[in-house]
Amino acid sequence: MAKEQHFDGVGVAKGIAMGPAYVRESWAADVAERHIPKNAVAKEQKRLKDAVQLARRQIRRLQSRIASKTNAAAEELGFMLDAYLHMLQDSRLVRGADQRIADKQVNAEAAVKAETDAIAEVFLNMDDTYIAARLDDILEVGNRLQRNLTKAPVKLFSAVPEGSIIVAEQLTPADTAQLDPAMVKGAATMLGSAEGHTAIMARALALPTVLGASGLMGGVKTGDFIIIDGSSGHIIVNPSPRTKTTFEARRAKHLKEVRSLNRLRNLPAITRDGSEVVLEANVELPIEMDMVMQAGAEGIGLLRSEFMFMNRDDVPSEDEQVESLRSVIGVMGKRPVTIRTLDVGAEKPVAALLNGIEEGAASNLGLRGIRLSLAQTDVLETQFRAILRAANSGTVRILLPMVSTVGEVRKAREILKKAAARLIRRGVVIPDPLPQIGAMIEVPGAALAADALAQVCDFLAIGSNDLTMYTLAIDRGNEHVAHMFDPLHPGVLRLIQFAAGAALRARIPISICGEMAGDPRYTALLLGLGLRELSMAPSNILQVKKRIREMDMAAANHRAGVIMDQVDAGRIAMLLDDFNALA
Ligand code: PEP
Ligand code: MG
């Protein structure tokens, strides 16, 4: 029997999953051959060079993940990665593809594919097991280069046997969106961190998930039995019968807790001393709507509209967007739905929108969110028209991501008015007055100028994920600094407190919709800082409600006051945990 192996990563979506692993290894992108004019050859060769460099960076990232590990799986994986790097330095594959672009005048991805196929053919004719293993390496590198070049989404999970647990080097948010929780039991990867959008997507799907487990790919094959614990981040491959029994008992306990929380569904979120709190849902995908209803959400505080643009090569039409939005708004009836305009950029690329934009321009500090929308106003106007049409059937608000200036909100409002005027000319009935417009407070400058933004906004929503990232200069998707990502840093808390106060003074609503809003550990502090609207993954609503129902607002206010006098995040955490323990 295969030996039991253990791996540790970050548990990002709760629950215990057990079943056969499905390892996503070398998946090839769909590559079409294009003839290119002679004067485009140099540009195509440069694309190839960039793809090679990106592949080298990706592999180095994997190497550094396993550097500290000494187990056999990590060692094996280390050898493989060394071989890949070597192949990307100077090899027949890279040289041959480069030559093909010039000789055959074809696009870089087609040149890589043709060269990989040609090398594979030579290898296949040699009857040698060592060489056969090298062939796998060449295919892996060739596929990686093709994926880097096409950047196109790939249909990854259609062939996965039902009940599998996906194991991959990395899952993007778009990959994760393709996972159907009715078909797949869980997911585990080598790269990724708790604050990135992949983690958010996994929580949205309530799919037990562990990210960032070093060495994992070297220790598991498709078909191996695997257990993942989405709370502790622990992964066991080929568990002994005894380990299996232990985890089955843990899973039963977890399910019992979930069932007992369900009893709170129709009860109000009210503190013992009578303060009411509004609990809303964050929604990434329409598939979540059942969970939103089950959790008894009072509205949708954040509809991340990126789902409409993911896993496709073109921009969805106005009609398609209306249909998608109606599928969410229709379920909510009169309960409010806050639709955020597209937040593309950084770790959420959308191929069709970034076409023609130089690589790197849409980084975390670049053309992200409202900045990209204002640089492509036709896309924003279409989105506004779709929102206005869909808004007829419910109560809709519009939220702008990554706002840093008052001017951005003003410009967006002008575009909304233009979109409305065009619809009226077309004879379409739209809401009158127009939906309210709000800004995300997720850039430190926006938080510090929340009083100014409050003058041009109808409401504000704090995005504590990005606010923490930008305040502390910690990339939320970078596992090397993930341990330093701390929303309890006094700098972050002061910005939240100031924004909440600014909204109160301007008499406009303010909510918080970052991940901390869904963690009961932070609930008392957020309420103590003046927030009364929390929006979170539907699967977190009932546990936050439980926390609210067992505490006193007066005590939370007092504890928040003590906490805000502190300068050290560790002491803040201690004061908060002590307070929570009293409940
Ligand atoms: C945030 O930044 O906190 C937020 C809610 O937005 P997103 O996670 O989609 O960037
Ligand atoms: Mg954000």
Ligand code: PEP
Contents of the next structure:
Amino acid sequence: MAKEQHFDGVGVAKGIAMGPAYVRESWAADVAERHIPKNAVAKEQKRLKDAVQLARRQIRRLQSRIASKTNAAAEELGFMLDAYLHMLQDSRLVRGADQRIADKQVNAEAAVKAETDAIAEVFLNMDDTYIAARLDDILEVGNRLQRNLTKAPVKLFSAVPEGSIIVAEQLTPADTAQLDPAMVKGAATMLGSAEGHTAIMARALALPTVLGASGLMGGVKTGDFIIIDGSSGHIIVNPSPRTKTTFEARRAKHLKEVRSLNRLRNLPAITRDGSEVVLEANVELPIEMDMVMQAGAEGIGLLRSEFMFMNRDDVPSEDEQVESLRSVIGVMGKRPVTIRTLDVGAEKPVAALLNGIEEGAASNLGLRGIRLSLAQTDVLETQFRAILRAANSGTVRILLPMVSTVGEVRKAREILKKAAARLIRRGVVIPDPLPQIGAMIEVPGAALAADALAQVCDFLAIGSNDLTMYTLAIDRGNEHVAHMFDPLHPGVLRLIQFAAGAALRARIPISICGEMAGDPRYTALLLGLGLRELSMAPSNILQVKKRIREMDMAAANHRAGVIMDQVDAGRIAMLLDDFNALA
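With the form predicted in complex with phosphoenolpyruvate done, generate the form predicted alone in the same format.
Single chain only below; no partners, no other molecules.
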């Protein structure tokens, strides 16, 4: 009998799956680099060009196959395939590989691999996990070009036995979108992250998935019985009867909890003593809209607009942005959608946005978020015009990221009015009055100046992740200090409390949309600090709603008062956990 083996990765789609493994071997072999004579350079460049054209035809065929499908995964795959086509037209990857053939006099497949590796290194060194996760898409295009150049066969999923669990070195977003949850129970890979498109696809399909499990491919073969826990990120290969029984019980418990939570979908988020709370969703990609609707979100509290700008070397046109935004706004109907303007800079490079500005200027403490947008007002005005046009499809608010001064909000308002005037001259119908404008509270200066910001904003939104990072000067991506990242630090909590109080005094709404909002552990404390709007990942909404419906607001207010008298984060954590245990 095979020995039981355990692997740990990152759980990206909740649920427990059990069944036979289907191991998808990697097509990739070491690409040999060959030096070519100068008179062969043109021939290799022609090989690269032909591989690019073949890749474009392959992607167009895939687009044709999914055109008749209406599920969310197919829709999002359509967006990504469009991005892949754009990357195959005139991207850094293609240009760089072509230049390497000429400069280094190497074969085309080696040039593609070297350029892909170089881009990957840049992305992997980024502290921002959201942007680093876009590496999935770069690798997909680079691998497709290498397959075409080496004529390596591609293993499709059509032959996967029903009830299998896919095991692979890596699954691309396109791979994942083609998985059928009716046929495949789950997936596990050695590579991948929680923020990548592959993870988002898996969550949208409700397919239990674990990514980033080091050593997995060496420990499992097709036919082995495997268990994957998409919540904890744990994988067991060839489990013992006892282990199997344990996880069968866990799976039954999880399914029972899911059924219980689903019954809350259409119920209000209201405490036992009658206080109402608004629960909204954070959205990163349009594919998540099905999850938003299934969770019963009352709106979108944070739509990250960066998805329209990634994996391209230019800025999307006004019309392109309108189409992308309408795909989200139209689904929500009358429920509000809060669109955050571009939050790029620092570890989020979009070369076209720098437009003559040295790359080093876009740092964490440099041109980031609204600062970069105000330095490139033509890009911001185009985005505003797109938002105004798309706003006719629903109810829209505009959120400005990384605000630190009143002047930034005033300048943004002026640009919004200018964008509106241009559209009116073009005969375009726009909302009247214009969408509300709010500021994100992400830096201590903004929190401490919340009273002033509340005078020029229609609403405020606290970004607890960045607020914690900037307050404590701690980078969660740095393994040496990540353990010190603590949103329960008294300084962080006091800034949240001050911002909430400022909004209350100005009688404007305030929400919180960082990770704290989606963790039921913090719900009572956030409500006790005066927050009544929480925005989170769609998958967390029902859990937070359950916590709200179990608690009394009066008790939460009292416990928050006790907590805010403390000076030690450990003591705060104990008081909070004790309160939660009483529920």
